[in-house]
Every structure is written in C-alpha cells, then in structure tokens.
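In the block that follows, a single chain appears as structure tokens, in the form predicted on its own.
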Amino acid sequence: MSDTSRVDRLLTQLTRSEKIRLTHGAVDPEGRATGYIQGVDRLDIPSLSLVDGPLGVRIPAETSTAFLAPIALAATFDADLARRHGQALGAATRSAGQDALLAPGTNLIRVPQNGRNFEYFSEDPVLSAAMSAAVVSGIEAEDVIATPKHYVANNQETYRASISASIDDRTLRELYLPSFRAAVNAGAGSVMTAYNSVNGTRMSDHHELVSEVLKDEWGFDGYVVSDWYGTEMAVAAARGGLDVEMPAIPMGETAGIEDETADQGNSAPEEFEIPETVARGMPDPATCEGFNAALPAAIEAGELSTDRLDDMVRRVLGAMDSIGLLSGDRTTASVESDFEDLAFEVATRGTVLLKNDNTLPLADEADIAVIGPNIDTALLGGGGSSETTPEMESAPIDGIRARAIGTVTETYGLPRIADLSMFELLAGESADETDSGREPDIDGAVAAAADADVAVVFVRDRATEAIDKDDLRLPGRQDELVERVAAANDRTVVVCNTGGPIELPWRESVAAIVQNWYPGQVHGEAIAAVLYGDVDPGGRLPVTFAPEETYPIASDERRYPGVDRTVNYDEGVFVGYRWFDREEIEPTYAFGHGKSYANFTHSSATVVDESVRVAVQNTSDRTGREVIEAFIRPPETSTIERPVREFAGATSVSIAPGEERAVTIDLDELAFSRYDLEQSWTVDPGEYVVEVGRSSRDIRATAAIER
C-alpha cells in the first residue's frame, strides 16, 4: 500500500521539469526494459521499468519460462489456478529485475479471427474478468504493477490504431468494461489505454471513460499509460487522463543515457517505415506528440493544469511506492524461480477434449504415428509483443517419445508452418505461411498412419499481433493432410495448436480432437501425459468454435472490420453463445464445452443465498476433473431483450471414482443485472433460472431463485 505523505512529500520537492520527466518513457540504459520512466537521483526516487508480458517476460537476447497462452488459462475456469499463475508471472518479472509488467491482456474476445485472441481469455464478460482479477492479483502480490490492457474496445488488429468502434453505453458496460473493472477491484496498479477509438475520440485522449469511468467511478488510484506511440495529441491526453506517455523503444537501440534530464525516448525513429503488411494495424510513430516536448508549454500556457501534472506524478509515484520502490523495504519474491511445475500443470488443466470415440487415452503399448508438420518444435504462442525466449522446449515428437511404450513412427507430411511475428514483418522478413526446405508427403504420413495403432495429428493456426488472420481456416494443406490420415487410420487424433477458434471440416471423420492451445514450452510433455492420461484433460472451452460465416461479425462488414474507420458493434450484448442462443444456431462446439476420461451425473441444483450448489458424480472407475457451469436465465416477464442465458460462474474440481461431491458455484452478480441509462445498473425483478450443466447447451439441472 502506498503512504501518501512520502508520496506528498516527494511532490513539494520536484521541480516541474522531474514532474514532467516522471510521465513519459525513455530508453533504460541497460536496454532490457519494453519501457522506461527515469528516476531522480536527488530525491532517490528509482527508475521504473516495465516488460511484456501476458505470455512471460520478454527481455531481448534473455531467457525466460515461456507459459501458455491467456486463453487456455482461461480454458480452465479456475481463478485460484489463475491466481497462481498471475504470481508465478509477477515472480518472473522481479526475477528478471522488472518492476511492472504489461500484463493480463483482458479485451474480450468478439471478432474469432483476432490475431491477438490468444493473448486474451474468453468472449464471455464473466469468464474473462474472473480470469483477469485472479491473474492481477497474483501480479501484485509479488510487488510487480500489473498493467490489464488495452483499455477499452481493441477487439481487432485490423486497423486498431485508426479505427473507431461504435458501441452503445449498455453494451460497453455489460461486456467490454467488467474485466478492467475486476482487475482494478483486485489491485491493479497501472492501466494500459488502447490504440483505437470508442465513438470517436482517441482511448488516449478519452475523458468520459478514462477519467470519469475508471478514476472517479470506480476510483482507481494508479497511473493509465499509453500504448507505445499511441497518443496523437499530447495535452489532450493529459488533459482526458493520461498519465504516462509511453514510446516504444527504437528497434535495435539500446544507447545509453548520459544526461538524466536530457530529453530521451520521445522521438520516432529516423527514416521509420511501416510494411504495408502490418501497416493497418500499427500506430505511426512520426504522429505521436510526446509530452516532454508538449507539456511545458501547455503549462505555462494555461492549457494544462499544475494540478493536473501533480495528479499524474501522484498516481506514478504511488504505483511506485505500492510495490515498496520508494521506501526501499519490497518484499521477497515469494515464488520459486523454477516454473516449470506450475507451467505444466496449467498447460494440461487448460488442455480442451473435443471429441473423443474411446480412442484416448492412449495405451502404454499402442504403436502411434505421430504427424503433422511441426511435431518437432514447441508452440510458444503468437508473434507480438508477447513473444518470449524459452528456457527449455519440450516438443510434441519428444513428450510422446519419452512417454511411449510402444513404437512410435514420426512423419511430418507437409513443409513446416511457419511463425508470423510482427517484429520480422517490421523487419521486412518473409509473411509466407510455409518455411522452405522440407517437400510435402501426404503419401509418406498416409502410409504410416495406415501402419499404426493410433495415428495423433498435430496441425496449427498462426497468428500475431498487428494483423488479423483471413480466415478460420489452417493454413497449408493441412485439412487436406488430417482427412487423408483420417482415411487411412479409424483411429486418428487431431491435436489443434491454435490461439482460438477455428473450422474442423474433418470432425466427423476423425476419433478425437483435442484443443491443445499455445501451451508454451512444456509443450511436449504437457500433451503427452493428456493424451495417454496420467493427467485428466481439465478444460472447457472459453469460446464458441463454430463456421465463420455464423458469427455476428461475419454478417455485415460494418461490424467488422468496419467501413470509413468505423466498426459498429451493433450486435450489442449478443457476442459469442449469446449470439448462437439468439439465433439458434447450433454451434460446433459450446462455450463451456469439454469432455472428461471420467464419466459424471448431477443432480440436486439448490439455491443457496447468492449461489447454487449440486451434487456431482463420478460415475466411472478412474479420478476424472469436472467443470461445474452456472447459467442465468432471465425472467420472462423482462421488457428488455436480454440474452437466453448468461454465465454466472464455474467451479473445477478433481473427483474419485465413486465419489460425490456437494460442490458449490458462487454466482456472478453480473449475470442478473444489465445496463440502464436511466436507472444506471439494475436487476429486473422476477423469477430467474439457475442451469447447471456441461457447457451453455448441456444443461444438467436448474434451480429459480426469486430477484
């Protein structure tokens, strides 16, 4: 906690220009840090540096545990594994000697071909802000400033520095506001603005939602930065309640800073030139308006308050002494240095089984082929600002080989699918979706699939910040590849590696399909122990998988990826399942679905209070993992048209063969309220049903509870 009179103190004693120096980036002399404020030496007020990221720090040339990806975090609908996740990140930064991370990524997920999905949790506004509290929490604990971003509305990478979304009060406070609002409630030091608009005015700039919305109602005390290079106008962003400005560090520059109170890091680089491949979805450096070069004529001006400046060196300064930067007494970091364990875990309990015609688990003895064009490398997640330089990888082809009993033929079928990463596109490098080097042979992987016990695919989707993918669709042949396998081989296991949905046009032909995710650099390992069961699959699906052409967006280009700069979210509240509810329309697979080795009944849904609870059996004769899911439906006498169902709230537990459990799900109060412009939040009074079940279209049991 902070102590507001050092923080005071400190406030009478600088000078405008330190002021002024403590709001906007620089380049950290040691080159390490993603951003930098300067420190003053006079009044021993410390630099602070900030790192990427939801995925695991990024440090250039350095090394770090790579975890999977936020959404198959989410995949597992449970906040205290988040928790846990949220502290082993924040003990990675201080170990990596960071003192904020640009962490948890917390914009929902409404456009399924996002480049960035994999970054965020779910489409779901409760899912997602259970997630994105847990994760902040555990951030803070370790004395590290959690940074949720981008706030608010960056829902695509098609033109998201340009682009203004269109979105009504109801609909931005029911789903896209709730997790910056959880990760503020949870003790979130700083918050991330976005590059795009929301009805037109720039998120850096943005009065209403920055100033009003997030300091005064909901009385977050810390510092809102930029996105790096995402003001325009300097003195209206400070003016709308921007704090620090951020510019990003010059590509392969890491000069030093002689002059503490030299004017650094503001200006673009020289002769900067954006691809036009990624050229939609990045900021323009050379229109950003830093405040060191803006803000002291705005102050001598009039234009900018002195107590404006103070407010923002406040909240910086605040943030800092939070973490125990001022006073010199930050706790230890709490949390072993060796993730590793923890990485693991997650990986496997985040881990989705799609589909399974009792092929899985694997026998120890199964002679398997293992296929599929990247077997041999570790998917750490997509390109971006999240990218991260694993300590070790364990690879699909090296978990299963360590792991069988039986013999085990590899065969890749196709050339490499190739990374997409915005740093090598900026760098000018190759988009092609297919590296060089390795001949296709569908031929080669049919006959060792047809020679098998159990032929396991692995295909994979890329995707990366900046740009959204085409399409819902694997690049390659890779379609191709899994439905000849199929052919030849009744028992064919499809592993997807993707950041989110996609189209599984072989579903029918194939014998299981498990959704494996990003997981990071205990790939190998992690999915081998899934796929022959020393581990219960524990995930559930955080969002829709359904054709393209079926989502909201695919409907009309005004809602995606918008017309003149626009995209209008007129589908309103009805995102992700809400929509498929709407319109009945039968997904590919539910939010919320997944399948267990284990075999479960519920019954006895009751109404306790502000919850409901049910008994839970495991019917079969092995330890399975359940996923309890809690709907609300509305009463029927509502005048307003609201969603058939919505998510109120899931506990995962671990049950024996045999065993029932009373398990208890707390309900969201989210799930009952909506949004009036007149009323503000309000709960329609009526008879609402609770529904337990497997996912938004098992329904296992319902209970009402009066409102």
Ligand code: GLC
Second form
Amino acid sequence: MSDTSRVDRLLTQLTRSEKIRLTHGAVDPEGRATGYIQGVDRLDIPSLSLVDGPLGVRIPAETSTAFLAPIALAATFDADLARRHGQALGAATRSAGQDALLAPGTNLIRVPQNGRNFEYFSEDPVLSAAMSAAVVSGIEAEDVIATPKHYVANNQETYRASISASIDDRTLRELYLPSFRAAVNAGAGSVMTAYNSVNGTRMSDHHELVSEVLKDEWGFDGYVVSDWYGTEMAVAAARGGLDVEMPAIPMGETAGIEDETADQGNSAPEEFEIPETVARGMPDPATCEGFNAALPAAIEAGELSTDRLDDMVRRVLGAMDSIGLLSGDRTTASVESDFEDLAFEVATRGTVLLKNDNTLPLADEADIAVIGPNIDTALLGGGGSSETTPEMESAPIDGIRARAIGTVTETYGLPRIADLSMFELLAGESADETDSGREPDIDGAVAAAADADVAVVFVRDRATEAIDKDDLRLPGRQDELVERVAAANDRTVVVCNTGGPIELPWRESVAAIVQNWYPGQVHGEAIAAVLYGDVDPGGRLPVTFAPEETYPIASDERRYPGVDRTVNYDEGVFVGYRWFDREEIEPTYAFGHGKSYANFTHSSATVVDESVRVAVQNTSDRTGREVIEAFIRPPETSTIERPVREFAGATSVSIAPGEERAVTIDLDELAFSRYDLEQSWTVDPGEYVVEVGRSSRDIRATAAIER
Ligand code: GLC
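Next up, the form predicted together with this ligand. The previous block was the form predicted on its own.
Shown next: the complete complex, the earlier chain at its head.
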C-alpha cells in the first residue's frame, strides 16, 4: 500500500516542471526499458522503468525466460496456477531490474483471426476476468506494477489505431469491461489504454470509461498509461483521465517498440516502404502532441487545472510507493529460476487433447516418425511487443528424442514456416510464409510415416501484433502434409502450435489431435511429457474452434474489420459459445472441450450457497486431471434476450485411479447478472439452472437455484 502522506508531502515539494516530467516518458539512459519515467533526484524519487510483456521480459539484445502464451494459461482453467505464473512474470521483471510489467493482455477474444489472440485469455468474460485477476495478483506480489491492457475493446489489429468500436453499454459491461474490473480489484497499479476509439472517442481521451468508470466507479487509484504513441491532443487526454503518456520520445530514441529495429541492427533501408498490411496496424507518432510539449502552456493558460496535474502525479507516485520504490522497503525479489519448473507445469497443464482414439499416450518403445517444417524450433510466441529471447529452448524433436525409448525419425516435409514479426516487417524483412531454402519433401514424410508405429505431425500458424491473420487455415501446405501422412499411417497424431482457433480439415482422418498453443521455451520437453503420458493433458479450450464462416464477425464486414473505420459490435453479448448456442451451430470443438487420458464419472450436482458441488470418480487405472465447468442458464421468464448459458467457473483437479473426489465450483455472480441500462447490474428473479460438465456442449449434471 502507498503511504499517502509521503506522496502528499512530495507533491508540495515538487516544482511544476518536475510534476509534468513525472507524467510522460523519457529516454532510458541504459536503453533497456520499453518505457521510462525520469525520477527527481533532489527529492529521492527514483526513475520508473516499464517493460514488455505478457510472455516474459523483452529487452533488446538480452535474454530472459520465455513463458507460454496467455491463451494457453487460460486453457488450464486454474486461477491458482495463473497466480503463480503471474509471480514468475513478476520475478523475471525484477531480475531484469524493471519496475512495471506491461501485462497482462486482457482483451476479450472476439475475432478468431486477431493477430494478438495468443496474448489474451478467452472469448468468455468470467474466464478472462479470473485469469486477469490472478496474473495481476501474482505480478504485484513481486512488488512489480501490473499493467492490464488494452483498455478497452482492442479486439483486432487491423486499423487498430484508427478504428472506433461501436458497442452498446450492456455489451461493454457484460463482456469487454469485466476482465479490467477484475484486474483493478486484484490490485493493478496501472492500466494501459487502447489505441482504438470506443463510440467515437479515443480511449486515451475517454472521460466516461477512464475517469467515470475505471477511476470513479471502480475506485482505481493507480495511473492510466497510454499505449505507445497512442495519444493525440495532450489536454484532451489529460482531461479525459490519462495520467502518463508513453513513450513521449521521438521515433528512434528509446529501447521501446519503435526502436527494436535499430537495436537489432536491421533498421529499414532508406527507400523502404512499410507494407500496408503492417502499416495499417501501427500508430502514427506524428499525431502525438506530447505532454512534455503541451502541458506547461496548457496549465499556464488554465486549460488544464493544477489539481488534475497533481492527481496525475499522485497516481504515479502512489503506484511507485505501493511497490516500495519511495520508502526503500521493496520486498526481496523471488529468484526467477525458482519458476523454471513452473513454465513446464503450466505448458503441460494448458495443453488440450482435442481427439484421441487411444493412440495416445505413446508407448515408450514405439517407433516414432516426427514430422513437420518447424520440429527443430520451439514456438515461443507471436510477433510484436510480446516477443522474448530465452536463454535456452527445447524444440519438439529435442523433447521427443530425449523421452523416446523406440526409434525416432525426423522429417521436415516442407520448408520452414517463417515467424511473423511486426518489428521485422517494419525493418523491411520479408513477410514470406517460408524462410528456408529447403525443398518440400512430402513424399519423404509419407515414407517415414509408413515405416513408423506412430506418426506425430507438428503444425503451426503465424501471428503478430499489428496484423490480423487472413483466415483460420494453417499456412503453406501443412494441411496437405497432414492428409498425406494420415493416409500412410492410421496412427497419426497432429500437434497444433497455434495462437488461437484454426480449421482442422483433416480431423476425421487422424487418430489424435493435441492443441499445444505457443508453449514457450519448454516446448519440446513439455509436449513430449504429454505425448508419452508422463502428465495428463489438463487443458480445456478457452475459445471455440469452428469453421471461419460460422463466427459472428464473419457474416458482416461492418462487424469486422469495420466500414469507414467503424467496427460494429452488433452481435452484442453473443460472442464465442454464446453465439454458437443461440444460432444452434455445432462447433468443431466447443468452449471448455478437452480430453484426459483417464475416464471419469460425475455424480448429481448440488448447489450450496454461491457454489455447486459434484462428486467426480476416476474410473481408469491411471491418474488423470479433470476440469469440471459450471454454466448458468437464466430463467425462461427473462424478458431480455440472454445467452442460453454463461460460464460461471471451473475447478481443475488431479484424481488418482479409482478415487472419488468431491469438487466444488464457486459460481461467479456475473454469470447470473445482466446489465440493465436503467437498473445497472441486476439479477432477474426466477429459477436458474446450474449446469455442470466438461464443456459448454457436454453437460453431465444440473441443479436448479432460485434467485
Ligand atoms: C505496443 C503494444 C503494447 C505494448 C507497447 C510497448 O504498441 O500495443 O501492448 O506494451 O506498445 O511496446
């Protein structure tokens, strides 16, 4: 907690120019921070270093732990694990000598091809909120300022800095705001505003959502920081509620997002023209008037009050004080290496077994053909500000070779699928789908598959900040590779390393499918442990997998990517499984879907206070992990159209063979509530049905509850 008297005393001692200096970025003399606020030496106010990102610390030319993508963390459906993961991120931030982590990304997954879905959690607000709060709590526990982002409705990359999201209040409240509210309630010391506008007002200037909702209604007392070059007129932003402008440095002078290219020594050639595909996803620094340039005169002229300036500074100093930066009693940082094993645990727990005809787990002595264009490379994450550079990394072939007893053959089958990186595209690098001189050799892959007991094919997608994917298909000829291998071996397993939903046209032809997301540096060892059954795949889908044309945004360009820079969220609250339920569309794999190597039975459900209880028995001969999910069906008497069901919570448990476990799921009030424009939050009277099951489409027990 911050000591307000210490902060108030400093406020009386600071000069006006010192106060303004605390409200905007400056050049980091060490050139390491993504954003940097200069301190005030004469008053012993230290500088404040902000660093990316949600998958680990990003400092050019330095290494740090490459954690898994947040969507994979959400797939664990385990908030306790997510909190420990947040602590690991905080410890890594402290190890790097930084003070604020620009994470977690907490935007809802509305657009299945959004280039940054890997940085976010879910299509569901309750799961997104639970994960957001848990990660924030973990980061702050390490005396690091957490920065949930991007407030709010940054749900696509296409034209992200120039679109306005047109969203009704109910949809905003029920879907897009909850994860930020949960982050604030969990103690986030800052919140980052989005590039986009909402209902015609830039988020950096949005007085209603930033000052009235975030600060006044929710009681947020930290600082609101802009996204990089995400402001226009300084006074409008400061009056709207923005407290800190970043990076407030001309292009090319910081170690942040725009300087990455220089640091990598690959600054763009003179005549280079940034491709439209990435240019339309980038902010324009020229639009930023700048706090440092505009606020002195604005205050002098009375356009911005000194009270507002003091409030801005109080919020920055308060956040610094809350992590011990002003008192000097910052906690001793955990050692980052204490969390190395955690990266492995989370990566295995977030892995989702979509299909298995009992080809998995692999027998130790089985002869395995490992196939795929990137089997020699760990998939660390997507491109952009969340990029990390690990000390070590374990590729799929490494992990399987280390684990296998039988023979292992390896065949690429195709040229390497190239990573997609916003920084590289800005520096003039190629956007080609493949980046190796390797010739396709699908015949070789087919021959290897035919000779093996089991063929394991690794496929991947390409995603980066600033660009949305063109579609949900796998890039290159990967689908063809899978189909031809599956025709040669009916025990073909496909491992998908993607940052969100993809289409799986060959799913009926293969024996097993494992959704392994972006596992980070532990990729190979984690996936090998799951494939060989050393750990039970504990993941469940935090997003619906379905054919691209069936998603709500696919039907109308007004919904995505928008028309005349306006994106109409007129699907309302019917995003993800809520849409597929209402439209009665059978998804490929439902929200919450995921299999275990074990089998379970489930008893009837009993509602006790604000939770539901069910007994789960492991009827197999091996330990298994079960994720029991609860959904709420609203009263049939509801006068407002409501989703068929809303996710209310889940509990993940490991159960020994034959054991029966009583499982309790706390029911999130949000799943009972609806936002009414007149009454605000309301719970309609009537009978609610609590559904308990293994996915939104696999309900095993129900219980009624009167509200
Ligand atoms: C980027 C991203 C944001 C990141 C910031 C600093 O544009 O939108 O997530 O933290 O700039 O790199």
